[in-house]
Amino acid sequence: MGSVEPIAVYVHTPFCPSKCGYCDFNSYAMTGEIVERTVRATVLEIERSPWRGRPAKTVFFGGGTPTFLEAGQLERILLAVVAAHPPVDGAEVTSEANPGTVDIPKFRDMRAMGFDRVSLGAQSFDSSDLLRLGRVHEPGHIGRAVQAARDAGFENLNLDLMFALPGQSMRGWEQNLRLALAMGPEHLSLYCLTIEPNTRYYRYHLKGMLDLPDDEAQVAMYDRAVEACEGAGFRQYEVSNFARPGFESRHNLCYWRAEEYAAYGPGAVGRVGRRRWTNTKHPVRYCEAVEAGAELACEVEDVDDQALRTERLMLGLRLNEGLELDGLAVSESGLSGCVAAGWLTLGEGRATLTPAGRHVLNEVAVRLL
C-alpha cells in the first residue's frame, strides 16, 4: 500500500449560483443534470484513488460553492473520503459555503454527516460593494448564515472578507471589520483584492472601469485589519488569517508548510511526492473522463528539489512561526540584506517577516533565493 502518512484531502466543487467578477478559481454557473453527474464522477475518481488506504489529517470541500450542492450530495462525497481516507482523531473537515446558499436544515445535515468548521464567503456587508463584486447573497444573509451555522452545533466558524474593492474608502473596510468581529467567529481570512487574468474584472481594469485604492490605502486597509483583530482577541498566524487561540485552520497551514495533499473533482490540484497535477477543468470533460477511466490530469508536474524549496520558502515565509531555515540553502547576503532592511528577524533557527516586511513578502522571497 506504501506510505500510510495520514494526508491532508481537498475536494473541488466546481459550481455556483453565478460567476463573480474578480473570481479565477474552477467555477461555472450551470444547473441541472451535469451537477449530479460530477458528484458521480467524484466519489468514483476517489473510490479509485491511487493514495486510498493514507489516513485524513484534514479534509477541505472548496469551490466553487460546496454548499451549491444538496446535502445528500455532499454526503456521498464525504462518505467516499472517509472510506479511501478514514480520518484520524480530531480530524479537521471544512466545507466552504455562501451565505446565500445555505439553510438550517442543510447545516444540521453536514454537521451530522461530520463537517465540523464552516468557511463562510462573506466578503463584505455593504450592498453596493455585494453589486459590484457579484455576489448573490445579501448582507443580511451573513448574519442569518452564521446563526444557522450556529443552531446546527459549528463551533468553528470562519468569515472571509475582502478589501481595497472598487471604491471601497477605509471607513468602509473598518465597518465590515466591526460587523465581521461583532458575528463572533473563530477565524477571519482577510484577503486583499488581485485582479487575476481571465476575469470580468481583469478587462475592467484594462478599461479604466475599476475605482480602486492606490497602493498607500491597500497598505492603510491591511495594517487596520490587523490592528482589529489583535485588539478583538484573534491571533495573526499567516498573512492574511487570524483566529482565536487553538482555531488556526489546520487544512491551510499544510498548505503553508508544503505537505502532501490528494484533490478530487474537477480542476483540483494535488501534490503527493513530487507529483503535482491539475484534474481537467470543465465538469463536462471531467465527468467523461472518469467515466472512460481515462487520465484525469490535464496538467502535471515533477517537482523537483528547486522547486521544492522555492515552494516551502514562499508559502513558510507567509507564516507568523516563521521559516525554518534548516536545508533551505538560503542566500547569506539576501538573508542579511533583508534584516538590515527591518524586513526580517532572526531566531531558532527561523526567519520571520516583521510587520514592514508582509508588505515586501514577494521583495524578500526574491532575494533569499
Contents of the next structure:
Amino acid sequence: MGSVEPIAVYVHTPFCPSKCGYCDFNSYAMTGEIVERTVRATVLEIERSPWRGRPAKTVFFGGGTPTFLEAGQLERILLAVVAAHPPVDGAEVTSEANPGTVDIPKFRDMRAMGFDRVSLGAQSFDSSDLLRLGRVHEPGHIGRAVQAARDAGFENLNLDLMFALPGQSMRGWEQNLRLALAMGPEHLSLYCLTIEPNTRYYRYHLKGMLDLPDDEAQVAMYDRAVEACEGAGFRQYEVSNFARPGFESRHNLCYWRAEEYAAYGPGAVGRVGRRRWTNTKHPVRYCEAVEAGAELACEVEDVDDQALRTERLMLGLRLNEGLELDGLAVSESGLSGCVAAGWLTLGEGRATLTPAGRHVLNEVAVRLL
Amino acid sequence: MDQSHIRNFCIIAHIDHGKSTLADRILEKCGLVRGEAQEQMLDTMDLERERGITIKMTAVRLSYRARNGEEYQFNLIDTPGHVDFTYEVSRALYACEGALLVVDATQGVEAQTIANAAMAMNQNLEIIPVINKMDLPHADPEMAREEIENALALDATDAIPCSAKSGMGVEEILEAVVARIPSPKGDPKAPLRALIFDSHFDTYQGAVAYIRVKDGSVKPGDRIQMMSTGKTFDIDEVGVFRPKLERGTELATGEVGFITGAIKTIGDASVGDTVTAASNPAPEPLPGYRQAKPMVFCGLYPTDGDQYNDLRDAIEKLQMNDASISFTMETSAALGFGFRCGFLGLLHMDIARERLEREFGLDLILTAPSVDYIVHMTDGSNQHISNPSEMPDPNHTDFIEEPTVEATIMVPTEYVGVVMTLCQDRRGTYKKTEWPTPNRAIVYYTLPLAEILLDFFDKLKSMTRGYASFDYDLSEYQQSELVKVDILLNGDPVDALSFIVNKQFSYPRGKAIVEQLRKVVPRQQYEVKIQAAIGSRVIAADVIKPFRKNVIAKCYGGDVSRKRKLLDKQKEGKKRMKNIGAIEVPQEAFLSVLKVAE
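Swap state to the form predicted in complex with the partner chain from the form predicted on its own:
Every chain and every other molecule in the complex is listed next, the one we just looked at coming first.
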C-alpha cells in the first residue's frame, strides 16, 4: 500500500500495418475507430491503476507498432503515464518504431512530448529478407528513419536486427551488421530468428518450406555479431543486446534483474510482487472490459518463491554482469559441472556465462535449478 | 426366476459396428437408467473408454416383459475384442446360450465378425444376426445379409434390421432373444458347478468372481471350493450387476452374477475355473480350464531408482487384479533394480504399463519385450532365458529353441498373397489354406512367437486394409539360429538394450535400432557413438553430434512466464531420462526394438 518504490512501466499498443510471418506478439492489423477507442481505454486503465503514485523508473511503449498511432494519441497515453507514475530524474522513456511508419514531424512530436529513446525495428537491410519476413518497410526507410530520429533530437537510438533468416548467408548477415553499425546507433539488439508456434513461419517450417541456417551456422553468425559489435566499440551486456557504454536499455535491464514492472494496454503483461497478470488480449474485448469497469486480466499467475527463483536464475544468466548467486541455492554439482564444461566462470558471488556457455544458456539454467 | 425364463447372451461384432451403442439401447429398453449420461456404459475402466476397447467383461442383469406378457431375466455379458484376450472371450461365450451378431449395414461382414462368430459357433451358441446402422443413407441390408450367409454360412433370412442409434428394431431383437435363444439347461439339484468367466479385485471385498451357475445354486454362507486349486472359501455375498453391483440371496441354476468370499488374490478366482460346493463337490469340473500363461516378457524399471519399492507394491496390487501378470526381481547394470514381468501379449503389456503409471503415479522404463527361450548348453543342461542380457556365451551353447505359434489368418481371397509374403518374411512355415466360402480364405502358418511380438498384427491389418483376422495358439518350441545383439553407447554395452534375433535378421535390425536410437536420444554435451555388435563384431554404428545451441534469443516481460515453464519442462524431461554413464537416455529408447521391425 502506498509504496513509492520506483517501477518500470510498459505500455502495449497492439496495432500494426500488417502481421509479420515470424511474429507471435499480441498484434493486430486493424484500423478505424477501434484504434482511438483503444487509446481512450488505455488512458482510462492507467488512470485507475492500483500502482498509481509509484514513480516511473523507466517507460517503454512497445507493440505492435506504437508509431502506428498518431502523435496526439501517443501523447495522451504518455501524459496519463506521467500523471500516474511521475518519472524519476533522468528516467528512460522509449518507444518502439517501425521505419515505415515514421517521419520527421512525428519524431519531433514524440521527442517534444518526452520520449528520449527510439528502438527501430530494422530487422534486415536486404529487401528480399524484408519481403519474406512480411515487413512493410524497405531497406531505404531505415536510413531515413535514423536520420529523422537524429534530426528530431533523439540521442539514444536502437536498431533491432534478426539473423538466421530463411536463406540468409553469413555474407548477407555480415553485410547487415556493417550497414547497421554504419548508421551509428547507440544500441543494437541482434536476435536469432526463433520459430514460434501460432505463426505463419511455424506452419511453413512444419512443411519444410523455410530454408533455415542450421545450428552450426546460427552459432557462427552469433559469434560474428559479437565480434563485429565489440570491434565497433559496443559492449555486449545481454545474450542479444549490445550498447555503447552507458546506453544499455535500463527498462529491459529491469526484466533481466527480475524487478517489478507495471503494464497497461491490450495483452500487456506486468508483475508486481507475486502477481503476474496478462491483460485481455483482443482490443475490442479489452475496450469492453475497461469501459464496463470489469476485470482486465485474462490470466493471473501467482509467482511463488520457487517460480521467482527459476526466473531470477534464467534471467540473470542472460546478463554479462552475471547471476548473483546469493540466496538462490543453485545446485552445487550443476555449478561445478558447468564450470568444468567451460560454460561458466565464478567470481565475486556471481556466475557469469562464458562466450561458449552463452550458446547453451538453457542447459546451464536447467543444471543449476 | 425359473430356468425357462432366463436368457444368457452376449453381443459380438467387429470394432465400430455398434456393439456398445446397441448394449446401451438394450439397457434402456429394459428400464436401466443411464448413469450420468455416460455413453457406452458397459465399458467401465477409464482406459477402456480412451482406447475404445473392452478390457474387462461385465455382465448386466436385465428384466424384460415380453409381448407374451411374461417377465424374463436377461443376462447380457460383454466380451473383450483383442487377440491378447482370446481365452477370456471363449470363457465369456461359454457362459451364454446365445449371441447377437452385429453387422454394420454399410460395411458388411468383417474380420472380427468372422473370428468371433466362429468362436460362438464352436460353442454351439444360438446366433441372431442383427444388421445395424440402418439409419445411415447408404445402408445396404441386402449386401450385409448376403455376406452373412456366404462368409459365415449362417441363415440370414431372419436377420433383424436395426439402428442402435435411433432405437429402431431394438424391441424385435429383445423378442428374438426370448424366442430364439434357448433357456439354460442344467440340474438345480446337482452339486454346484459354476464357471468363473471374469473377476476383478475390490480393496474391501477381495476378489469378486463373475460366475455363470451351470448346476445347483450358491448363496451367502455356503462353503465353496475352486476345482483347479482345491482352495475353499466362505461366500460373503452373492449378487448381480444392474449395471451397478446389487446384493441378492442366491444365484440359481442358469443365472449369472457375482460372488465374494474374502478371496485374497485374483489368482484364486481364475477365469475358466469351476466353483463347486466344498461339502458336496461335483465329480468333474466344467471343461476348458486353462491357466493364463504369460507369453511376453519385459523388464520394468522405475525411472527414479528410489521408486523401486513403490513399483513392487504397485505390481503386487495389479497382480491381485490380473492374475495373468507374472513378475520376478531382476537387476540391470544400466537401469538398476526392477522386475522381469510376463504378459499375455503386447496390448496387455501396454495396458499394464499405463495402469502402473496412471493409477500408481510411477514413472517407468520398459525394456524391449522378449519371449522365453530354451538354451541348450554344451554340457547337456538347459535353461529358460527371457532376458536377452542373460543369454549365455555362445561358446557354451549347443543350440537354442524358441516358442512358436500356430497362426490362423482369415482374409478375403484377394489378400492371400500378401498374407503369405508377410508370414514368409517373419520366418513362417506354411501349413495349408482353406476356402470356407468362395471369397474367404483361411491361411495356416507356424510362426515364431518372437516375430508376432513386433508389429505383426498391425502390419497384417494394414496390408489387408483391416480385413484380416488373426488368432494363434501357442505351439511347440523349435530350434532356431538365434544371436544376441548388444547395443553399445560410447563403447559400453547397455544390457537393457540387448535383444535376441534370428541370425538372418541381425544386420538389418541392428542397423535399424541404431538409427532409431540416433533419433530418440537427444544431443548431449559430448559426442555419443552408438554401435550394435554381435560379440566383439560391430554390425552397425552411428554418431550423435553434441548439441551446439540451446538458448532463447528474446526474453522480455511478456515472455518470462512461458520461458520459465519451458525451462521447468526441460528440467522435468531431464529427470525422466536415465543416466547411463554420462549419457542421458530417454524412456522410449528402450522400446526402440519395437519400432523397427521392417
